[in-house]
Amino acid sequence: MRPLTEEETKILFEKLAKYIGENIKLLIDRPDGTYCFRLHKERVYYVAEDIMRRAANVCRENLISFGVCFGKFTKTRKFRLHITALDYLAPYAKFKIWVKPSAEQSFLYGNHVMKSGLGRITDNTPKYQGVVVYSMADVPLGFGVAAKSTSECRKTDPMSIISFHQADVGEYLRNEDSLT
């Protein structure tokens, strides 16, 4: 377990900024304490500072996990967000997509969001912007990347992709062996 380097912090914050924008500072300075990001076995954990100090007393080989895993760095040094970060990204998301009940299951199986399954979309969503996907009952289901801007969505045909799938809560069942 170690603090992130400047390069790793920059990559992490750029990825988080795609989804929550300026609200990154709200993740760090919270009213219930100070939180930080730590790297352990190429995974980035979001953890309270008091828990991080306690975890420092455990040998690295014996430490499996601490805090919440936000994602991991790939071998090419790109950052990939995990679904475990959804509960922390959803309240601060700048751009959102709501899917119809008929399209929820398709999204939870790992498919992209189509125009026919789109319920609502946040106004002025730019193309290739990170979005949080919600059900019509405002339950966060996952996150993705907008394939089309809000204005393009109005003119497109029903079978075109509106949001590329990145992660969804169905991964808890599909990948339960590999999630930490």
The other form holds:
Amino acid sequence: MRPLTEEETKILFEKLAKYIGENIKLLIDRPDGTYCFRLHKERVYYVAEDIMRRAANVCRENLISFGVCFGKFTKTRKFRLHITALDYLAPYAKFKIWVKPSAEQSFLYGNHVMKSGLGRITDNTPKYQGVVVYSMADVPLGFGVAAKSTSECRKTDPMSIISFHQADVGEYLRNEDSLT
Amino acid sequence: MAVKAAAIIENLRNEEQEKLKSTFVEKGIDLDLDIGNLLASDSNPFDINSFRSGKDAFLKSLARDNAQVLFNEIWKLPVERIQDSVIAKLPSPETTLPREKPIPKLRPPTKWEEYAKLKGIKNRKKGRMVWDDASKSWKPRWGYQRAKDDTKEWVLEVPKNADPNEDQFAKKMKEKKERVAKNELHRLRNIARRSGKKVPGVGATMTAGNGKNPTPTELESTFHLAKKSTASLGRFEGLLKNEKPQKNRGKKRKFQPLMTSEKDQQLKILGQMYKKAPQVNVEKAAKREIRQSQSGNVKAKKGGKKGGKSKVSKRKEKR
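Switching forms now, from the form predicted on its own to the form predicted together with the partner chain, please provide the structure.
Every component of the complex follows; first up is the chain already shown.
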């Protein structure tokens, strides 16, 4: 376990900014306590400071998880968000996509969101913007990347992809053994 | 006749009584005893029936009997009494036990030992003391107060073709020091040879007679090491002709301590991120532009002179 280097922090923030913009500040600067990002086994954990202090006593090999895993650094030092970060990113999401109940299951099996399954979309969503995918009942389902901007969405045919799949809550079952 | 019979009966009775003694144990096959190790091994066949009928009792009695045999044997040894305790001197153990640790390896011969064996040079013992003619006494061959001490000479002959101003005493001291250094180097080299590993410190491996020629990478790293080995850590060393910059200098990993509050630093990074690239939502801006121009047109139509003029109308005015 160690703090992120400046470079790693930048990579992480750039990724988070795609979904929540400058709301990252609210994650760092919280009124209810000190929270920090810590790197452990190439995974970034968002953790309260007192829990981090306790976890520091556990030896590296035995420490499986602490706090919430936000994602991991790949071997090429890119940051990949994990679904576990959803609870912290969804409230601050700037751009959202709502999927119809009929398309919910398809998304939860790891498929992209089609135009036919699109319920609502935030206005002025640019192309390739990171979005949080919600069900029509406002339950966050996962992350995606907008394949089309809002205005383009209106014109496209129903089978075209609106949002590329990034992560979904179905992973809690599918990748049960690798999520931490 | 009657007397004989009585004696035989007496004998038999004695034997019976002997057997009835609590210390007597009857065994089909005698135990193998190793008194030195306090070891008794029982090779009698195992009575499986009585074992099954009562395991604990059977094992207990068997153990007791065998221990009794061992103790009987110990009591036959010469015994002495020291401060209320009876002590028997055990014989040396017969059973050989395996070693705990592997047999230590022989030290491989040094370079000189190899050479001496090849040439058949034998190390002859010399006596420690030698007769010193000058003082007419026995003195050590070497060391403190040695015989024929050449360091204590007060005058030295200048060799025939030597520089007359050269300090012969200093020269002698220097030669001695060099011999000591050479010996030390050979000692270290022998240790290195023995370990079979590469010797730490690149400089040490570069000496001649290492067996192998240094590889280009070794040469290069030695060169860079030598360049850095100045008082200023090579800061003022000029570049040589055809010198290549050092590859793989190795960046030292340096992380912040675990228990730090990096909030300020992270906020700074955030600030830099947003300062660097002002986020422009192109679509939003374009829409606003369109809306403004549309509303401008409407105003121009409505207000005439007062409203913002559209580009088209401006062009018309110029003409």
